[in-house]
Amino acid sequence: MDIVLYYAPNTCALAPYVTLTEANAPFEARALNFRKGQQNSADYLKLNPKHKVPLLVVDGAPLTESAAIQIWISRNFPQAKLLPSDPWQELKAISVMSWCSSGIHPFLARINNPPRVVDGLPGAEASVVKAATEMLHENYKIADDMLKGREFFFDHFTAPDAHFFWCMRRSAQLGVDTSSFPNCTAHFERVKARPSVQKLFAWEKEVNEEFAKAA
């Protein structure tokens, strides 16, 4: 089976590639340059007219969205226990995983480039920014309760902390204030703790490297 996940450093494409870690897959992660827009290259276009990351592609055919990729993920790998075995608490982890995807990650999108989002109107920039934190760190309460006294969001790592990692990542590298939010502070650093995320960041820096040499 080959195995191909397209990633973009600082995008959620990090959850798949640690959980394809995590299960110890054979993949090959291809990095795009989303500054020189190879997001939107005719090539890539092809596999993902979303232009956007995480792509995974397997044996030529193209997955996207990234709760698909991790449940496929967990269905190919099932002895790494991406997700939970118990059907009810599998759904509530698809569930976690989508809330990541709608719930959260929107608003950090507005943070990143608040003029996507604003009509120029003078003073809408900070306004969005503003109400989009509101929105994060309403997100990040609920997290917080549902992580408090666990280390995990279910009984052991499973994909969902993978992408609440990320957002929480994202969160730090936006300047956003999480520093209320104790079980959420504590879950980052435990899953930054990995060795399957030391492994993403150590790749990340290489491509970041080769990035500005390009540049």
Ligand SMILES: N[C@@H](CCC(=O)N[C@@H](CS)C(=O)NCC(=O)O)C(=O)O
Second form
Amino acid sequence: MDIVLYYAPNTCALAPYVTLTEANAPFEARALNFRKGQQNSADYLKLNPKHKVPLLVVDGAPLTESAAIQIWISRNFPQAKLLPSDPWQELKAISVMSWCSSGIHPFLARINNPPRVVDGLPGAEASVVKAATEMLHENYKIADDMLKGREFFFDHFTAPDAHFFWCMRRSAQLGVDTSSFPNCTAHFERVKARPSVQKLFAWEKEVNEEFAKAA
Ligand SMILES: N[C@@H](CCC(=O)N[C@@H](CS)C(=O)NCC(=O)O)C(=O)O
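Please supply the corresponding structure for the form predicted together with this ligand (the preceding block corresponds to the form predicted on its own).
Complete assembly follows, chain above in first position.
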């Protein structure tokens, strides 16, 4: 099986990189340079017209959307136990990943690039950032309650932990204060220490260095 993961530094494609690594899956990671707009190249748009990562290409067939990609990885590498085995808990895990994608990520995207969602009225960008930050805080309070007294969202490390880790990482990069959510920050440090995450950081550093040379 030929598995290719399209990735860009700092993006949510971190999560499937981490789970593929946890699963010991043979895969090739291909980095896109967003600063050069490589996600909008004609070749990439043929694979993913949404111009986004992550994109998983399995034997030439593209699969988009983080939650679907994680389910594919989990099904194809069952020994890694990337989703809980109990059917109800598995659905709860899919629910956490969908929430990361649709309930948390969009607010991070607004803070990252307010002009995408406002029309340029004076003060509108600051207002978008403020409102998005408040929504993130509401979501992180929920996550903090979910993680109370727990190491991970479920009884061992699963794909939702990788996805939520990315949300926290991106929040820190964007200057969103998460210090009032101690269970989220402890979870972040716990997941960060995993060899799979450290491997991703090392690879991403190499990619950034290559991109800097090519700038
Ligand atoms: N719903 C998608 C969101 C993916 C997404 O928004 N990816 C961002 C990076 S974190 C992206 O590729 N943005 C590039 C663009 O919009 O041009 C998922 O969960 O996979």
